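Only one chain is included here, represented as structure tokens and corresponding to the form predicted alone.
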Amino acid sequence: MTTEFSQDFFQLFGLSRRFALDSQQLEQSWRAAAAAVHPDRYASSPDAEKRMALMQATHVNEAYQTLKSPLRRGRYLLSLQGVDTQEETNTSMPLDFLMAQMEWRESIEEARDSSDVDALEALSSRLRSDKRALEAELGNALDSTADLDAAAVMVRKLRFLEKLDQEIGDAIETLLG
């Protein structure tokens, strides 16, 4: 099997171009594609074939990592529609979201400063629940209503939440480490 670099990541794995996807089907398709282009299969091949196998394996793994992550999958779907999420340049957010971010950061700081791992784990649980709800909204915006502007805002929000989740994880690791 050779991968077609002109295929989008969904085509590569035989999936519909939608935010909602079957993670088991993605995993199975990725395993089959990765096995087919694994560089070890080309160990005795000429150097050009080895390089091509490595490029294909890298492409398959990048596609898998992109589709596996809701944030990256949403960003990718928008890019296929010609929409730049402007995560680096557009930091404007709805006021209620910014207020919630401030509250999250204060709660994280308080729990970290008081070495309260239980509070951090509770915050992590709440944050993951919020992320799942936002991912569901993003899926609706992309798959049902095709509201690409709203989806771009949701991708930026999801990126903020992932950063907060990382902060909480780092704080827990520091306290337990």
The other form holds:
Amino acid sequence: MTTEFSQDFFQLFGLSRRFALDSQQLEQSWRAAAAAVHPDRYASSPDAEKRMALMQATHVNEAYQTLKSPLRRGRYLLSLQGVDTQEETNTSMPLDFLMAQMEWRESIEEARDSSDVDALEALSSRLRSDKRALEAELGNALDSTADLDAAAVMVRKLRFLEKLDQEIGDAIETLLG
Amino acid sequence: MAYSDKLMDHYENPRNVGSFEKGDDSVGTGMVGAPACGDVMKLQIKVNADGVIEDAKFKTYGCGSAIASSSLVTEWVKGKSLDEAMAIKNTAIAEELALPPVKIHCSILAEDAIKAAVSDYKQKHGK
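Let's see the other form, the form predicted together with the partner chain, since the form predicted alone is already up.
Time for the whole complex; same chain goes first.
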């Protein structure tokens, strides 16, 4: 198998270019593609071919990591359509979202300060369901309504949720450790 | 990473932490957030009858640089007119605190927070 660097990550795995994705199919296609370009297969090949295989293996893995994560997949789909999600520069988020972020942080802080692991676990499960809802919304904005500006805001929102997830995880780890 | 004394001072003894009472007409509130690091910043200004900012408060969830940046600007805006506050640049904040390059976005967040607070105040007062 040869990997075409000009193909986008969806084409690479024979998937249609949309947010909704069959994760089993992605998994299978990735395994097949990764096996085909695995450096071990090129152990006795000339150096140029070895280097090529290594580049392809890196490309295949990057494609897999990008498509596997809903956040990264959303960002990638937007970038294919020329939309920058402005995660580094855009600080103006919807007010109600930022207020909710403040409340999340307060709740996490409170639970951490009172060493309440149960409360943190509850926050974590609430966050997971918020995240799933937002991912569904993002899928809708990308696949159905093609509202790319709204989708970019959702990607930025997902970044905040990812950070909360990390904060909760760190807090639980500290308390249990 | 070595942080400056000024930054450490604002981080360890943040000035003007808190909120003004809700529903106060003389208060403008700015809320901003940085997706890349998840920092959230709320900055409020209290404006007197002469259009001068007489007090400011903030609440920030984020790293030390974000907290120090917001603490610093609450000090800076006091005694300034709205236009003067709008003119505060993130580069001045970054320079004052000697922020390392990876933390420049914290100063941008603080600049954007002041701008948002001034806009909110102006909007409330139909300006």
